[in-house]
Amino acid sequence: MALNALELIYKRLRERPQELVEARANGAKVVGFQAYNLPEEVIYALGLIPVRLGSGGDGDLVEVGGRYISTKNCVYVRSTVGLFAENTDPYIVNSDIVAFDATCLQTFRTAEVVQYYFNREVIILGVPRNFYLQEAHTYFAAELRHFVSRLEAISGVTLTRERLADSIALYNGIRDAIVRIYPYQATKNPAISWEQVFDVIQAGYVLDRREYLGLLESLLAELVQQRGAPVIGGEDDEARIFISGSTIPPGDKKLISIMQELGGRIVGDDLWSGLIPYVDVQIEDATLEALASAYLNRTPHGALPYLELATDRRIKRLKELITTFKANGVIYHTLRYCDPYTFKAKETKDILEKEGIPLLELHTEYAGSDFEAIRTRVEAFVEMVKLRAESEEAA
């Protein structure tokens, strides 16, 4: 049975670019951003329109971006620079201000290039490297206060406690709805697929956030009406695959389409373009200090250095999600020159193999030249996972 709310989300995505044009004509300002630890709540609280920038899967954009930034940067970074160079993407065109954080240092380099070559007004939010120290929280809170002061000057609005509390409540609602919707894709004979949930999450990058929460609540209500409470797992003939590693932004469908073709079923992820930003965010108070601490206390991004594997929250959360969604294999997807996640691939594989969980590392880019090679490796991995699952069931 079709999900009406899902179709409405896709429809609203098609309509959104023109809405931004009209909003700007009426005096609204759009903040286009690319970040991992930037509390979006402060943008919305100041009456600005937040829009997350970036797309993937287009080799031509990567080539264009490589004219302005080193080709040793990851393909997502080069693709982003390519978007600014071409200046035809509606979200790039309609961004009055561009914001980046410094979680990934390649993203910080993108900010420098965008400001230098394309004369865009750029704001940077500093991010501490030793995110687990108290000094890091003090530093990040100070950086966030400076970031907000820049936005206040642009918006002409002062961030009050009431404004921030209202925005935090809205974003908490979005996070809660996504966490409740997400398990439905991992059930037997699901009413919604992982790819569709992934699309829904990424729709929230650009849609008006208050409307987006309403759409999420409508989608959840339909899922509950059709299926009741989600029961994860069940007997199915497909390999249940968990996706980890580098970001998979809107437009990058290579791995997803290969998985669909080969009968592997994606049932979970810990991607920063997927579920992970919506879990573990516990904001204790409507203050910038509490907001800064909440963002540092959640599952850390792979670009932030942490060498104690026994206490690594990223690894801990990964294992918990694999168990929760009853995956029996992991595909660890890394983009070319995405050094943080590439370097973490072996340690992640070693840890999961001790748990009896097979992992396939795929190193890819946005060109189509590696499609068949990836397809061959995924096909072999999916078959292996199926055979392992069958043998374990027989035992």
Given for the second form:
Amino acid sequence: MALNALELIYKRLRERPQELVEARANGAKVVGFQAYNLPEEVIYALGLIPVRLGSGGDGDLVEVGGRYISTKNCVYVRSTVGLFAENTDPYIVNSDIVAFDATCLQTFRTAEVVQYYFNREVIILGVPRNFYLQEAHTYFAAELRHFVSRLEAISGVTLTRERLADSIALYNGIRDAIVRIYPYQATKNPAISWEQVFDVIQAGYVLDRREYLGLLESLLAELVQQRGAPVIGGEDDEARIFISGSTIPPGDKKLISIMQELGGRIVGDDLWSGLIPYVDVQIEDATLEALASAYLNRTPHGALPYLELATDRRIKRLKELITTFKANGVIYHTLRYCDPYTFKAKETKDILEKEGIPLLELHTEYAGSDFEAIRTRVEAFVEMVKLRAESEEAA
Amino acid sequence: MSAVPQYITRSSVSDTAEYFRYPDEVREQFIATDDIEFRDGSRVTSLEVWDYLTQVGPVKYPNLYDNSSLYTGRLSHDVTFAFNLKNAYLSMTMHERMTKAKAQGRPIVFVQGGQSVDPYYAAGAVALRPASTGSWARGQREGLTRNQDELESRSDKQKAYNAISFEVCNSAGYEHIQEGNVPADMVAPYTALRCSDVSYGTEAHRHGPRAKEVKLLLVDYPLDHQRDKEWAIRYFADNLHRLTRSIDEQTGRKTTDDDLAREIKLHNEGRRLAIEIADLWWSADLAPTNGRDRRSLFLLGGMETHGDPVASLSLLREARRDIEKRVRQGHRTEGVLDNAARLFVCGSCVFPNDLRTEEAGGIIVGNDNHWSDITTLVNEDGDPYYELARAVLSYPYEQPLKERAGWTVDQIRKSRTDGVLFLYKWGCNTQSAIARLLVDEIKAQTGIPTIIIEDDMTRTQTEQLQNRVNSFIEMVS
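Switching conditions: you have the form predicted alone, so give me the form predicted together with the partner chain.
What follows is the whole complex; the chain from before opens it.
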């Protein structure tokens, strides 16, 4: 049965670029951003329009971007620079200000390159590496205050407690709705696939956030009406695959298409372009200090090194999500030169091996030249996972 | 076939290799030079250095005496420059000196290169940058030819690739520390933008075989106009406090503010000497040393090369006098053309072969990496942690790109550079990312030619790199 809200989300996505043009003509300002620890709440609270920038899957953009930044940077970074160089993407074109954070150092470098070559007004939010220390929270709160002061100057609006509280409530609603929608894709004969949920999450990068929350609530209501509470599970011989690793931004469909074609079913992820940013955000108060701490207290992004394996919340969360979504194999997706995730691939494989969970690392980029190589490896992996599932069922 | 100089001998190991020997005729002059003083109060005389270099070294480390011009690490032939011999001695004795320091109870700490090491020494530790870690590990293998040594090194590095990723550039000493070749107690580098691999490499130590023995810590270096942000300076100062407290846990003593203030004074002297040497070197009509010795000399101002700042100071003080004398006398350096094309190297931790660059008619007169930290003096008044933090966050190399370019242009002008090479190692994300930007800005400000080259940091397979450098020299000459 079709999901009306899902269709509406796709429709509103198609309409969004023109809406931004009109909003800007009426005096609104758009803040395009690429970041992992930038609290969007502050952008929205100041009456600015937040739009997450970046796309994947286009080898031409990578090539163009590589002329400005290096070929030794990950393809997502190169693709982003390519977007600015081409300047035809509606979200790039309509960004009045561009914001980046320093979670990933290559993103930080992207900001410098974009500022220099494309004459964009760029704001950067510093992010501490030692995110787990109290002094890092103090530093990050100060960085956030500095960031907000620059946005206040641009918007002409002062960030009040009330404005921030309203925005936090809105974003809490979005996060809550996504976390509640997400399990429906992992059920038997699901009403919505993981790929569709992934699209829904990424629609939230650009749609008006209040409208987006309404759409999410409608979608959730339809899912509840059709299926009741989600019961996670599937067929006995299913290859239920969990995706981890480097970001898979809008437009990068290579791995997802291959999985679909070969009968592997994606049932979960801990991607920063997927579920993980919406999990475990606990904002204790409508203050910048509380917001800063809440963002640092989330499951950390791979670009923030954590030095003690036994207490690493990223690993802990990964194991929990694999269990929750009853995955029986992990595809660990790494983009070439994405050090934050590539450096952890073997370690993650070793850890999951002890739990009896097989992991396949796929090291790739946006060119189509490795399509068949990846297809062959995924095919073998899916077959192996299915056989293991069957034999475990028989036992 | 050209005549073989008397101080070069044929190898008994290989009929193609030639081995360098220090010539007897410079012995008397050399042994009259200063002793080297060490941090533990000991010293070696120049005679002892001479005996080591001429009797012990050739037997223990024949690889280091390999005289091939293809060998980037070839010993300098400027045998009348006392610094050159003493610097070689300190490199060759890394293993025995560091083993002794460890036995004396000094914690061994892995650090990022090109950064101030003042707080590590203030807390009583020995700070080892990546190259020094490798030097210590390699010093344990004796009697190897250059090719054997190169193979062993590649084999070591492969262990890091296997444990972390084949895209590792800098593995934070993983292969030596986790394999137990170097008995490091801590891995505690700054997280500066200079090298992102060091931070991820540090994280990788958590799963190594010695994970439980090696303490890990990152000294978190804030980004984006950090020197202008009071909260960033305070945060970095807090990180420095955390660093010294962590080392204190190893030593059982408490590092005081006075300890750090004293150490800053000592390191400032090294930095000042290096700056004075650079000014002298750059002021000379004729290059007073070859490019290899210039680099080693300037680098020594960072006090991080040999694991002993007091020994480094000892060499710098003497070298300062010698360079001044050479400049005054218009010393002509063997192998360097009077009108050599003067090159400045930007980028990450790779370098062309100095000797072959000079054979092609060029000379490398300066570099930004391992120099911007040395040119940044620390204010000796006030809270030493705060002042050190302020200085470290002010390194020109770590500033927004236009500011970094502005500082680089100053160095280029001072050194009368004819052309700029931006070099980066394969897999180096954060320096390669801004290679074009930096050279475009330098070109816009100075109009001098620039070139960007990628290298894979092997010691012998450098033809790809050198061909481009040589063509560039031809163009700028």
